[in-house]
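Single chain ahead, written as structure tokens, the form predicted alone.
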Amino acid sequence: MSDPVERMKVLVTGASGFVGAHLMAELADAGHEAVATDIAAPGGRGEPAFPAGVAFRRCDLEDASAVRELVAGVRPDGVVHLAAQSSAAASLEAPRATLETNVFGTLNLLEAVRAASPACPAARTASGKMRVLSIGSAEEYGARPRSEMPLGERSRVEPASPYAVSKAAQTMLAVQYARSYSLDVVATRSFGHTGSGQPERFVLPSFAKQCAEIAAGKRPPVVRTGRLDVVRDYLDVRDVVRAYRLLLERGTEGEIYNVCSGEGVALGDALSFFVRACGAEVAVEEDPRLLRPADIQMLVGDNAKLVRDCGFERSIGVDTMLGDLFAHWERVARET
């Protein structure tokens, strides 16, 4: 699917979330028509915070009949499946709900696409079929030794949390539907990403928010953290959604792609960046509540396949990514 595609109608699940808002803008800028769906609209006031012209359809993906009705009604050329319970820590507290949302929600979507495909006109993709981009997670790989980094798509999958198990099952379902039912499905294993709008329950926004509030005099000069020796591969969310758009347009049917930078960032180094940015003397305290029983010490991916097939290039470096994230939380601290 390397040739340019015509303007596509793209259904985005989980569109009210952090990545969804950025993806709406990316699709609009690329000339595609987006239709957003989620359990609830973003913003908390019932109005979708999407670019002008983006339609919003409320739908619970755990309701199989509602999902079938949605896909049949929208008749998209492509679907980007972002909807998920996305926290490994939360999955340890609610494993059943995580599996129901991530696995059965995906199953309902794939079944809806399978049911709608014969009735839909030829999609405006190279395959002539409705493309599904299934968004998985690098957590599927589990704990791997440093000697295996960077991880390629053929690396072993050994999930270490209910969340990781659910995403591994989602990816396996996506690939199986491509093989068994000839659906045009592409899957990702997405590594860490951050940016404006990411909830503070995630580690980098938590660090940035705490340091911004210290700088604004709204918090004592103490940052509470989990493990700081953890190393993760981070992309700015603006690069991530560009990768998703490229995979929608050019990715190879039935394949899995790492979405990553190929470089590791130690959380301790990221925290040091934010501490320097806040310009204050800061104490760092480990909070036992932020420690996970099965934390993965290092996850760094190989993005060669994404680069080769889709022409992806990282455009936002680590310092810019962290600086923009801190600036976002500085604005929030001033306004609250």
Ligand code: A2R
Second form
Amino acid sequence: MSDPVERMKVLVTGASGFVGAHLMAELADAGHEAVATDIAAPGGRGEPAFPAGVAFRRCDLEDASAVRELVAGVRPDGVVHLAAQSSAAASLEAPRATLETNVFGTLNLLEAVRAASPACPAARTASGKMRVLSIGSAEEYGARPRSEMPLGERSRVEPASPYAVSKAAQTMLAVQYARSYSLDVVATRSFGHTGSGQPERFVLPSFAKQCAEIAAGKRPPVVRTGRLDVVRDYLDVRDVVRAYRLLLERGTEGEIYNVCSGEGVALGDALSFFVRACGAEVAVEEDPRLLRPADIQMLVGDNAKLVRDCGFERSIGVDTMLGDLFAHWERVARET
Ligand code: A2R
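Now that you have shown the form predicted alone, what about the form predicted together with the named molecule?
The complete assembly is shown below, putting the previous chain first.
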């Protein structure tokens, strides 16, 4: 795995989102050329701008002909498909829109890659084809018993939300295109991740923000939470985007990879970390609006395949991940 990697031209969908901002920086640092696409340019929600020199192409993935034009025009060596309705909680309110964006958006992209592939000289990837990295989710596995942890890629898939169904369908579709049309597809099932720029509707930024505001005297000392006994496998987003870059460069065509740490973190322990960091007496109140039907109690993954095929190694542990997230929200609390 020490062969030098050729410079790739990578089209990133969903580039204006949380992971997109970090992935653009990772690709630039690794010497790849990135082209960003999203339904909207970054900045509207305070996201960081892309690294200098990155081209942005606005495109709605639900518009099949626009996606075909985009892919044919850019002719990338690889595509990282991040664009999605990315919230399981929001999918309960908007199941149809979630399926349309996540399933039909993916279908449009795969069709566009299939149409563009014969004309694409993409000889710089290992397979000589245009590689698609489809970003799926650990939520595809659903509620598995504790005895099955850590979950390998062959674990049963039993989605428990429209979001999880959409991601299971996305992964199946991506692998089916590899099988039926020899498309160079690699799919992930990405477990929890966090870092700067993740919206506060996700649990760790929500805790970190509330505690940082309490520390800054901008909020009464009460933290509102959902279930705290939930256990998740979290990676720092900077490790996640490195895994995505490695999968693009070295993943095996047609395969599904867990992107995870193998370590479970109880949300109650993460909250205790932030409460300690804030240094105040804090009351914790359960908010019924934050409790989801069919909440999955535990999701911990096995990353052996990612380690074996791509040489992935986690570089940021849980304490650094949580400490950096708290520091981010402290900065935000100071500036607002
Ligand atoms: O919905 P918006 O306005 O936040 O835009 C999102 C964008 N997006 C689309 N782009 C093109 N065509 C569409 N029809 C479309 N619908 C949504 O994808 C947003 O800018 C981006 C996704 O970014 P985030 O919501 O911040 O997701 P995150 O956390 O970066 O997750 C990346 C991937 C997703 O596939 C997740 O399902 C997975 O990682 O966990």
